[in-house]
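Single chain ahead, by itself, as structure tokens, in the form predicted alone.
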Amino acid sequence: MGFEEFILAAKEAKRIAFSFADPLIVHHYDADGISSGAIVKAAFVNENRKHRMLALKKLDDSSVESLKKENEIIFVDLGNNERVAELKDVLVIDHHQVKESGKPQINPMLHGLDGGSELSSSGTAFFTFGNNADLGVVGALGDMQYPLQGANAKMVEEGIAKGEVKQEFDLRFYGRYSRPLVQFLAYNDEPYVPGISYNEGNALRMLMDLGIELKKAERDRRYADLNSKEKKHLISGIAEIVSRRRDIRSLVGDVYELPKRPNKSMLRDANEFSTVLNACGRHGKPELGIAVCMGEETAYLEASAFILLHKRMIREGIEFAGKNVVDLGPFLFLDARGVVDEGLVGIVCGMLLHGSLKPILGISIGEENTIKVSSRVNKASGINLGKVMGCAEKVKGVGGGHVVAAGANIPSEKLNEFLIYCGENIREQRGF
């Protein structure tokens, strides 16, 4: 097993996909799901082949029932439900822990590759069809797979060769292409810069003290506009502040520019691009995210309007979570029902982890009298959250996912029972 075997399986998956006459491409609604769905769509467009698109939040029993009328389905970033076996012609393109359905599936997990850290569904779709490495990188970053390693690194290499990706070692702050310099400094908190984060006045003074011009030709400058000398001065200034409190290694690292995407836009930076797609999906507009990926200019303009709302909701969610997380022993717990949207609770949980080795489970209001559960954990914990969330089946729910990020939907009245099962599973995995 290994990468070579995976590539052979990907070629077979492509053959199966293109054997379909008019498939329904069913993809997940997050950044990786939209990116991978767009890669598959672009492959069909390039070949002038008929297809249709559908985005889903989850593949549950009701979704499977609604799809039984379809003759041909390509699941992308979805498909790990045993009931897929009840459908007609199916191809699964996925990277989650595998649940066998007897249907053809291309998944790195089947070939000894880690689908949680080495290849997302976007990367799997890229290696299957060979187009849009840039979207493969966007999906991987959106799926929190940074640093890109293993098969992801091979995808980056191919993207560079195609002129779709440019890799640099630089400051990793968000908004390198989209935010004016003052906001670029003031509204980054990973890492938190004491005295600068959330303080525009101090950010402005820092830039002025460093002699960095804020405007040129009446236009606000972005970090991407700075020359190498200015970047060096700015990074050194930030590092001097951060080093008094914490390790500065998180300041810089690999960043990914997408040369074929519009310059001076959020789509030029892979990390910012993933945020655009997340905002589209989490706010009920996954089809808009697909249009953005396909290069429709008006779609990007419309999607930009969601970003401020998306960021504000996440910020408010983090503020709420910081005051309401409780320690239940085996795991941390956040009851965010009625406060944090179900599409954002996982993002909020991920931002609360820091160095904790305990998993965090967050809940929000789901659909049809259910509870949406999202969980995150640091890889060093040794806990497989996919197995923990699998406890949902014991309470007539559905659950699963990756080792470090997984989710579930459970009946509202079964919450306490579910949490008990989760605690028992975590203790078993830790051996006590």
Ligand code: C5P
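Note that the coordinates shown come from a computational prediction; the quantities given were computed from them, not determined experimentally. For clarity, a rigid core is taken as the largest C-alpha set superposing within 1.5 Å between two forms. Positions refer to the first chain, counted from 1. Compared with the form predicted in complex with the named molecule:
Core-aligned CA deviation for residue 264 between these two forms: less than 2 Å. The Cα position of residue 88 differs by less than 2 Å between these two forms after fitting on the rigid core.
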Given for the second form:
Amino acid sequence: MGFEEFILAAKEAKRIAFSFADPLIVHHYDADGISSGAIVKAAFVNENRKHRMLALKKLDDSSVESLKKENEIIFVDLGNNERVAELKDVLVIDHHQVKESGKPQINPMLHGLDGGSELSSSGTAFFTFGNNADLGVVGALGDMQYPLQGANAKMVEEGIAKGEVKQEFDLRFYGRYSRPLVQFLAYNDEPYVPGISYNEGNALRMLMDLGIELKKAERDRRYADLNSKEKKHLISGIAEIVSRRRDIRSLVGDVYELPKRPNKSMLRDANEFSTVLNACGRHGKPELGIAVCMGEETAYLEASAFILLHKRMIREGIEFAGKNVVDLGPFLFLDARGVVDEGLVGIVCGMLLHGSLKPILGISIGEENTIKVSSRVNKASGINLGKVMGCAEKVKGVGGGHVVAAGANIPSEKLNEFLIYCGENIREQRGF
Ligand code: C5P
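Any chance you could show the form predicted in complex with the named molecule after that form predicted alone?
Below is the whole assembly, all chains and molecules, this chain first.
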């Protein structure tokens, strides 16, 4: 067990992948699924090998049925469904908690590495094929694996050596490349900066007091445009306010620049890149996300419209959730049916968590008379949500995922029954 053994298994997985003549690469549609799908695609492109791509929201029985006609399939960030056993030649590249199908699988979980916090599918694909550490980092951050540690840290080292990744210790606020300075300061609340967070006027005043120019050559400056002296001034200014109230550790930390991606775009910062991929995937355009990863210039321009839509829908989802979350005892519950899209409810739940030790379960309308359930919890709670969502099987649904982020699809009429099972499971896990 351990990293060396995982690397040996990754070599074998690469051999199996390249033994396929024209596989269908079936990947998940979130940021980690798209970046890992693109890593596999790039490996095939680099070797001039035939392949086809397909993105899925979930691997349920009907998708297994429709894949039966395929001779060779590589599942990426998907594949943990026992019925995969019914398909022909298959390789699974995944990081979720494993369900046995008897098919070859490269998964850190099989080698004692934590797929929930130490390596996502994109990292698994990177160690399998050796290309695109930058996308490896994008997928890991997209799956909330910050701080990057263990196998993820090894991937960062390799990315730095290849010039694909630059790690800096800097302000961790979101939007270093994409947000004008005032919005950059005002719309970050991790940590909450009293007087500045959600107050554009005060954010503007602070920048002016610090003598930081807001525009250059008619263009709004971004944090990434500031020189090191200006950055230092700004960080000390924020740190001074935050330190009056609380610990400033979450203010600065490792951030990841991707030097081979276009400068001054969201693709230059690994965290913002993952938002671009989520925006494409969760709004029905996963193939656009793959094209962005492959460096196709027009794809990023096309994706911009989805990014705006994605941000607006998340903002509206959070506003709704703030007023509608209820405490059902073992967990917090958000009924967002008809308001928040099934692809976004997990993101919204994650943003509502803050320091809470209670899991949050959110529901939205799923496909074909189902309810889509998304759940999120902080690691310190000690609850394994993959197991909680596994209760879906008791009501003829499908569910699973990670310790801290998991999901399920259940028949609509089984909601109450399912929630009761979830509550019981959480109580059992807590030991009362
Ligand atoms: O959809 P959502 O973002 O809530 O999913 C959280 C995690 O749970 C993802 O990693 C997803 O792959 C996993 N999941 C699963 N089975 C489902 C739904 C989600 O394994 N039916």
